[in-house]
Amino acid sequence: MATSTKAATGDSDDRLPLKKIPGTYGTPFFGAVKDRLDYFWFQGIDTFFKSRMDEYKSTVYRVNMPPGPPGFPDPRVIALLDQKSFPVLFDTSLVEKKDVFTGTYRPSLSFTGGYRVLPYLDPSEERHTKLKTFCFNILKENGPRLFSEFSNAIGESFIVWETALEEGGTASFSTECAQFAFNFLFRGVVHRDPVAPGEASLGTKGGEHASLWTAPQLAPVASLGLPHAIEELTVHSFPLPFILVKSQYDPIFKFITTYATDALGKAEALGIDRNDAANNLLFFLSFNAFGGFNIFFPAVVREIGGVGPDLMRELASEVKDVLAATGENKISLQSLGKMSLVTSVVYECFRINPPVPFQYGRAKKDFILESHDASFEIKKGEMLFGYQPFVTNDPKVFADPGTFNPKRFLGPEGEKLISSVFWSNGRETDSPTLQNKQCAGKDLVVTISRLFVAELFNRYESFELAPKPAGPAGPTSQVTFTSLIKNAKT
């Protein structure tokens, strides 16, 4: 499944037919607005991509991606929607990753204290090396602590859900997910409970602060659940100013600068300015990690709930059997590694619901790109774009790709498919390095996601969910428990 790229001037006897990239950007301004209206209003995201793929009979084509004019002047991209073309976006010898983290625009630096934080840097930049080294060091030092703090935090949430069900008949998974996700991350890295009293305490508002601070940065490419006309005339047409969420950013920044003294001191030893390090730590914890978990965990619960109680009982049985075989009273990294069904379920959730659905990169030079069916000439400076949910549903790689199959990644044949799971700006079988843009915390994210499923079914045999709310759901899906059936031992 490796991407095949060759220099545009090179020759190859086995090259697929060279074709002109289909698609159009339309007339200036109006073509971009039309595509944006299709994307958000008239078609919806999946139909937007699928209809053009069918029209052009190609998984590679030209299109405008939101947000677009008047406030975002250049929305033109080349979409890559198959497993063969998409991985070029990971190849930093061919694409530049500078200022493309959120797409064809970059939010104001005011959101990050005036600094271009790590996700917006290309590996060729010196600050990228220093800041990614800082991230690697933080993860290495705090990995075991994050593991244990997650178990503690979700244990607190179990009590909240059970109490809510006893008192009111339903319990919001989504609301409490924001609480335990934020708490375990900051306890694990800052070494201070956000809820604990103190001069910079966040109380129970940490997750809310992080979500509100993140929202304007993603609003140009997301639906906030507002009426369509309001979103079109405001957040999808013009960047939102930082001043709207300064009161959300300030408390988190103060918490980090007050309590994360050890981490910030180590950043200074690497030659990183203390405020630069604090803003990167804020972004890493509040945007990357918290934001990702806050999207992904509800999707995991929704997918498992959609399969039904038989899968839930299998998961609960696997967790119980592994713990009994290892003689452990609680889940460890070692016992987690023996839970193959838990692992397969998590990979299938990443395949169906990659928490970062988009990837971007600007061509550094002319080259030839190959899809499954044809080759295309890419010119230096063109923006390449990939929509990962389509790529990880490629029918030439995955059988029955639209169906959630919890056992898809079991056994030797299933394990071969893991390399075709993309969510972290790289293959699942690749590793983040200083020279690439793969998520520094990729392995930790997978481990914590597996731990989430294991902890859930170590306590519960099954659960039931309220129907998914109709209409716009905003940036995250609301998930509500209507029942939680405990395992006999709990």
Second form
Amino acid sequence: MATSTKAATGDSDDRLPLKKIPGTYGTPFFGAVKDRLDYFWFQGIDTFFKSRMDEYKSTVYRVNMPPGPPGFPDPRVIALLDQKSFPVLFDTSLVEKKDVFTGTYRPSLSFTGGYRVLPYLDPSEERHTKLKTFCFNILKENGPRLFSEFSNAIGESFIVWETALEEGGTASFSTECAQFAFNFLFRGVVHRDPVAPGEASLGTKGGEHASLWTAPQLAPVASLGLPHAIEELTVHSFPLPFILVKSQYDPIFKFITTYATDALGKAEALGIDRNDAANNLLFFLSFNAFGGFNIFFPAVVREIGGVGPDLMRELASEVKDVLAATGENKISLQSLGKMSLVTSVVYECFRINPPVPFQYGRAKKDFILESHDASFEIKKGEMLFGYQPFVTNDPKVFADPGTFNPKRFLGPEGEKLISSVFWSNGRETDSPTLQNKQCAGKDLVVTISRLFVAELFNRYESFELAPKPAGPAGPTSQVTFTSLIKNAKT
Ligand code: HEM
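Please could you give me the other form, the form predicted in complex with ligand HEM, since above is the form predicted on its own?
Every component of the complex follows; first up is the chain already shown.
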């Protein structure tokens, strides 16, 4: 007998009308190929979901998600596109999160030294508990160091941008983002500068190695910018082998095993094999953390740039006023806590553009799921899928959801909305635990993102960007400064 999602969705006992889940998977093979072509080619991602939402008059429906046949397993999912149904994906008593981190497929274990790393484990697995404890411990122990290393690393990039502009050129935000995001993470956790000379030095190639090692793992669900026909017949139909990027993984692995002796020793004390710990650490830092920041920071710059100089000047004066009031000459955790506009802007960036757009979970049992308008029977074994950008732009929760509103989360009414920001596989008001699958780095991510905005506007009063290049969004979309106006005091 089906249980209900009452616990997951906080519903009352008055159940909405039970409906058959609309949508179709089409005929085997051809249905999946058709949906995939619509998704990547004929419609594009947002129209793909929106057109079906309109056709079925439902925010819950059946559809095939890429990748698909012949080289990938079952693409059939039930899409959840509203704020009421989506949180079922956070409820690990109802959904299994085994091997669903990247979607309906899991990349070969050769990418991770033969280990199933933490993000692919369900909390019911013993390794999940040990490895998430390891991740929590390294973040807690290195929190202050990560904070100061971030300020140092972005400071190095300020100089690079300013020099480039003084010499009459343009300054690539994206290229430097890959430097400061990689360097602060590895300096902060491995306690060794990747750029410093040494037997396992990465020079300035760390970020590039991490991106190239990640790319084939995400290629089945990404647009690489190749001609569509080639992408469909290759990366969207068959997994790419690790051997293509072994030369990217090897130097990072060597860097970690050579220098992260402190972190690896602590993992061994928890009963984790050293090689397993090294592969997990590599994944946390290069995929989860670097990958996430490398998507998110350019999006933040783009969103703030899109609003314009008035917002920039307000941010700069908030940072200046808080530092003047606290008497500090550099930003601390304490002063950051007083910068409410900075914080609201960061939440709005997460809301409008959640960096990880997809979440998956397989039903552990039969249950009833509710959207805003109806309830649906979910069967054990069915794959549930959330397209997060639609969920965090749900018009039933957020007014004028498509507009970037920097002040949305200010004041008592704004604060009430924070619980509806979902970027971390959980509510923004929830915390990651050993029992759930919420991002282990959630608090660090929000703190460092606020620090990023504060550092930027502690240095600059405003900036201008080159127009957005055509092509797919995300880390491949270059962000370039054409001007940077320094604050009077710097
Ligand atoms: C899980 C996003 C940074 C470590 C996740 C998940 C998301 C996410 C959406 C859940 C995936 C799923 O199972 O559906 C992000 C974003 C980041 C970021 C957008 C940066 C902007 C970090 C950092 C760390 C980290 C800095 C730590 C070094 C993890 C780990 C998991 C995870 C270990 C798996 C948690 C578990 O298995 O219980 N992250 N993350 N992430 N994240 Fe993050």
